[in-house]
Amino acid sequence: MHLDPFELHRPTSVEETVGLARSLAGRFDYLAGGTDLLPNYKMHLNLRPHLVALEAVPELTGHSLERLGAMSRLADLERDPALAAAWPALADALREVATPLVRASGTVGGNLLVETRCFFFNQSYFWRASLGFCLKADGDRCHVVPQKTTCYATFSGDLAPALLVGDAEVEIAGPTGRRRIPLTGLYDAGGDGIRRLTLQPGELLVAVHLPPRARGRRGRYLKLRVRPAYDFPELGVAVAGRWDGDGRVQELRLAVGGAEPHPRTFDDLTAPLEGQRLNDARRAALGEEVARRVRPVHNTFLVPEYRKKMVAVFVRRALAQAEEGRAA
């Protein structure tokens, strides 16, 4: 495998960099820790002749407890205890990326802007052409779930399901300005493993923010993934509360990613538990309502159904570590 020619720009600002943006007008890719986009430029995946390095924009850097910046490495944000003791199912999350190596290079933003994966996607040029392509680069058709109109990639981030419990924004720089949406807002719940994203051309992820009101929730994040050490997440599931002195949830929040094309929350079946002592029997109900709702295909090494169960499971797994406050 190797890197095929193109033109790398490396801006010094937001302004300078939305501006070439718009002059290349959709013919380039931003590169961030280029820990994912760099191996699919070798595999020949949507190759771009233009990338933006993002590494020079200061605004870009930088970490506190309620201001992530898009260009924050995760091995910093890792090694921080205030972070992690204000933002725990956060502190999960990163621990559970990829490897201390890719942790080194990995950004927030790449991390919840990732491209979303499917094993008919992620292959070798030769292998892809073999086969016949598919509706996510070069071909016409889905292998997953064979029709020509709609991709079923799979969302791979860590992150966002634990930034999701936490009710966190993103701020954006576009070429008509600025603008902060709820990270809810950033994924297109409409849209599929190609249009996965609400982002309009050209515009850049800055920052993440987050609100001081939701600092100090008890919360986990718990991942499935066939290897340990190293895998994208199969599922994952980000949980974060608060709970009374006789165990009633005064708030609590679910989020659910590496299922499905994008990462989804069910706020509408954790409201009507506040107030309320969750025992084995809610949380199992919990689990499995939400299970029932989410729908994974035949898209990576393990199997629907397989995954469906375990959302039930690690559902009321991370229901009980949150509320105890201890790790698995």
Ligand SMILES: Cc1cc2nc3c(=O)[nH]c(=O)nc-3n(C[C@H](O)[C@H](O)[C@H](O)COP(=O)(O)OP(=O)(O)OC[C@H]3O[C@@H](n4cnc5c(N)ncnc54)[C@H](O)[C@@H]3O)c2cc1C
Second form
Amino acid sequence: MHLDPFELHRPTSVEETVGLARSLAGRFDYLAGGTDLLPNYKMHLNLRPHLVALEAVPELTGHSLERLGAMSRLADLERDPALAAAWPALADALREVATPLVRASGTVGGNLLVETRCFFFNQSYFWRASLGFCLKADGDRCHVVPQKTTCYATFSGDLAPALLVGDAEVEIAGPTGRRRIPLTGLYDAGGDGIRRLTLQPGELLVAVHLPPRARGRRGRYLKLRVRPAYDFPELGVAVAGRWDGDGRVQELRLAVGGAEPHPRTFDDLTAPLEGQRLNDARRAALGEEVARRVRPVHNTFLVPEYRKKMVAVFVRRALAQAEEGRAA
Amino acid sequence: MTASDPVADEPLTLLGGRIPYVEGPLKVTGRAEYTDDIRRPNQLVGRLLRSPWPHARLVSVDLREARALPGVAAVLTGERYPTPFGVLPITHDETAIAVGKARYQGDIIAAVAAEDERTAELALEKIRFEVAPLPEYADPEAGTRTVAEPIHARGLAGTNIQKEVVQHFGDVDAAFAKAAHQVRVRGSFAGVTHAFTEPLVTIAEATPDGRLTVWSATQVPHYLHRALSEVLGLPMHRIRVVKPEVGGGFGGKSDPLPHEIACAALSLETGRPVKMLLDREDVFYTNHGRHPTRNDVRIAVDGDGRILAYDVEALIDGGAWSSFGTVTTYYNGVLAMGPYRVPNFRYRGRRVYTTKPPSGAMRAHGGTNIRYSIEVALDQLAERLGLDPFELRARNALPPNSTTVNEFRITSTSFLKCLEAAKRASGWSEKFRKLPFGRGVGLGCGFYISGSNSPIHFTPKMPQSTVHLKVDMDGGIAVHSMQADIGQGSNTLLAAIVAEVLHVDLARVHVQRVDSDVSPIDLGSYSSRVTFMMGNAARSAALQLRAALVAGAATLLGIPPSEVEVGHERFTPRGRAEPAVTFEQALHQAMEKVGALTATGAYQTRPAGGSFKGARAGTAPAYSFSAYVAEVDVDVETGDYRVPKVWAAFDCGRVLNRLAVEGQIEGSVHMGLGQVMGESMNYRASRMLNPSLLEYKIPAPQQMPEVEILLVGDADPEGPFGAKEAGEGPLIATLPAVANALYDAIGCRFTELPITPDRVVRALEERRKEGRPWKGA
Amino acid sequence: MGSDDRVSFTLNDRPVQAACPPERILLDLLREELRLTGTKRGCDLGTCGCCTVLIDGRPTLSCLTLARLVEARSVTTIEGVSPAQGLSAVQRAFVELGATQCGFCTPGFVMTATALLREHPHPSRSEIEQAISGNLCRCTGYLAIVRAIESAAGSAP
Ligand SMILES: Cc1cc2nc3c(=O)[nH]c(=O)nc-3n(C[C@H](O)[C@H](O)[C@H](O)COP(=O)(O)OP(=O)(O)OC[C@H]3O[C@@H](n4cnc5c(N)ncnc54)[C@H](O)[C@@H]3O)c2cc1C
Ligand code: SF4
Ligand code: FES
Ligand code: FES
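Alongside the form predicted alone that was just displayed, please also present the structure of the form predicted together with the ligand.
Below is the entire complex, every chain and molecule, led by the chain shown above.
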């Protein structure tokens, strides 16, 4: 399988990168590890004539306990015990992404921005042409929920939920300068499987910032998939929190990915639990409520009724396991 | 073995041990040569245009634009070589490139050869077909009735039925009437596919001397040879088929496949070498996976649990072509005839064409799905009778040297030993129904053919396997045969048998690449026939060579040949250490006047089976037997389960290469587990939804159980050194063992494969709804 | 890199330079241009690991790597880990313990295993399973592969 020709750019600074982005407006993609983009390109999904490779931009690489450069390779993060201790949910998620071979190339930035997925989208050009193209690439209808405006492709990155419960922020550089926003703000809650991000044209993800106030929360990320390797999440539940000596919740965060076009947090449900002790009933009630809100559709391997049911189980388990887990 | 067989009583020195693959060092260094590693000078790239329509009449085609594209060497459609072919001589309904209509999404409708990949693909885009869409037939059930547009004209009377088999032995209705218990299982099986790692690939090179050479990733070089000749209209002797190293097959490379012929056609057209390498997606469409199947199995037993009758129906989704389908249709019934004695048997099997990728032979072809339903049914019967599942099976075991009701000749069977070994090793009695809720053990058994008595193409008068040996001054022994090593280790076995008979170093024996110009015919790797048939042929060839060497040694020693003792690489007078003649000395003596020594060995099955229609289906010179116990551990909330351990008791006759046999069993457990746990070709109507290794769920290393292998077989009287088969049979018992273990664990029966976690959760809910408690839960 | 359609890198410890348009995939460069055919193509989409090579010592999928982006880096293929004479400890163990059947996945596994043992000379069974979980083998059921890696870990390098 070959790639169609494109022009390859290899900037060496954020400024140069953003400058290129301006001049190539709308005709390029950023290339990080390429483990998401290149398979999609091989399947002729939304090709652009230019690729801007990010691996030579020093500011994007490297990581610490406070900052993950967008180009940090998952395999490097996975091997950092201090990071794992400080951010346990993230450590769980890192180990669950794809396969070790994919993680050798895959980056944090690419993972947060990974293309949404659908059985009718992640197919070859031949396959899609034969059924009829869909809204998300080359077409004007949806094969999952028959209508012509909304795409239900699933956000399938593993790191986002784990970073959301760490109150992560993202640093973004664009033609108009830099900004820093909470990670929640990266995903367009009002959008769909196509319009899923709040990034402006040409904007570059520079780094993920991990606020010290959230460091050392106990945490857990649980992933539903058919096999313990390869598979994208059919559901991903992350939990992080602190408990006092009495087992009372001091702070609690919960996020769900792999089920809808964007990952979600549930602060309105977790905030009221602060100051309380969690027991099986409370955990179960929270799980049920989250499950009620999450609406998967049938565009992945496992049926949506099951995935929805598992939301409740995974939330309950993640809460219990996070609480049991050792704090940093 | 014959009385004059001098090695029959000698102890084995090499065979029986763990013999690393002879080509192993090449494989681990990347030096083994697979088809895609070959590049011929001035080679073109071949590409296929595939039908985007599930079913359509091809009304007209415009090739002008594609042909005009610079760099395009040839564009072909089906009319150029329309002769139908197929692996079975009686069902030639495939074409290299579709003629007149396309029958599934993925059917090949045109082929292009061009200077490079991009040009070839551009050319495909420029081919313009005008088509008339035809009705899509995704459901085999619907195809059993009269349809508006049969997929093939040869279907049964206006339907899409490709083959119907109706058999009745004894009196099934009478048996059911007097049965103490009966049970019924309706199984439903998703299609699964081989998913070998090496994609399908072929290189064809027509040369100015009027010959055509084809290198291909195939398990059946000889059948490919015949198909090429038939479709291309060239005499076989002008075609040369070469089989490089093959990266796995499992049945997926056991048909001559259309792309192989299309590739050759492009080479003939252009006079240049053409390479055709299929994408992974194309492999899913092209190779003929295990049939999606529904079966309906009823079993009657008497009060002691003795089987009185089977009544079996099967509805088999054939996809667009016949392939091995006629055999499949028989096998889904007749492979129910072991490992138990079944005095009355009725079967109705129908294989129906659908507008889906063709189904064909996959490891343990025809024996897997039917076995699943039977073994699950027996588990239910045992429970009903209050009998231990082992006891129920032992009571019904086919005895050695018996004949089944449909006239299969059973010679050796160590099935009872398999049962004993699996029961003991697994600690069954302490576990069955005694493990806590969520954990369980289950028993599944199997049997399989060790080769087929009916060779596909030739009359039974021709041998099924021939092996040539040649040894010259250098003392190296060249072995030629068209047997196809696809990773199962047949090259190693071939070399080892020769080395064993001659008592020489394995390093002296060189198995040559399969090349139809020089390799004598062996029918290839399918139906688990190679060890048995090639093994016997090799043994016989080596015995002849041995006789010549012994004669040479006898001359040098000045004693009669009958007084010569064959030692390792040396010959001595019987019972004495001296004087000794080396292998080379004996060889050179034997070569005087005649030059290089050669020998030919052949194997031919003896006639078998009854005289009724279809009687030969399933007849084999020997059968393997198995009894597996699986243990499972279920997460009863998520439905996720692990299989921590499998005890695999297997009767492959005498074990010749323990390393290879164990490798086949472990690999089979993995593949069987795949079909149970998650592998399935999913469809929306007749379009495959998951033609990728990401969405086709082959189990990961972490999902593999520990496998304890118990090889308990006695030597088979006719197998080479007593061996039978271990390539396919070991898969079968895995599936029901896991399903029955799930029942022991959670009290739920599963009749639909794969058993994915969502199905487990649903089953648990249903059981609770029925108010049927299990192990206190 | 600009308009110069070339790539320079270290391949199996030797500097190489090759013509290379931007869209060329490393696997294609290795197999088709440089004719190092030990690295296999099983899926082209990151799902089989047959194409595994080491980039700066880490096992990486060459089918998902743009060749131009290995500029100035070090690439090791199966040809580069095979000794001039005989076999490496990993390779020997693969042969002797039956961890190679059809052999098509084997170069990829050898690369993964070689890198694993450099990083963890004595990996646990679950570390091995995890490390090889991006390499697909359809023949062996992985058990012999795990045993071979354990055995290679136990023997001298
Ligand atoms: C077989 C296989 C299995 C997989 N399984 C999983 C899985 O289980 N879980 C999972 O989460 N992922 C999975 N993936 C997807 C992917 O490998 C990972 O998400 C990976 O982290 C993506 O990172 P990357 O650097 O390779 O992204 P790339 O492919 O380089 O980029 C992904 C997208 O992000 C954009 N992008 C990347 N970096 C930036 C940046 N700094 N600024 C702006 N835009 C940017 C790119 O333009 C592109 O659109 C799998 C992939 C494969 C091939
Ligand atoms: S959800 Fe609908 S529109 Fe979106 S990718 Fe799937 S089929 Fe296309
Ligand atoms: S060829 Fe690269 S992962 Fe399959
Ligand atoms: S040995 Fe055949 S795929 Fe691994």
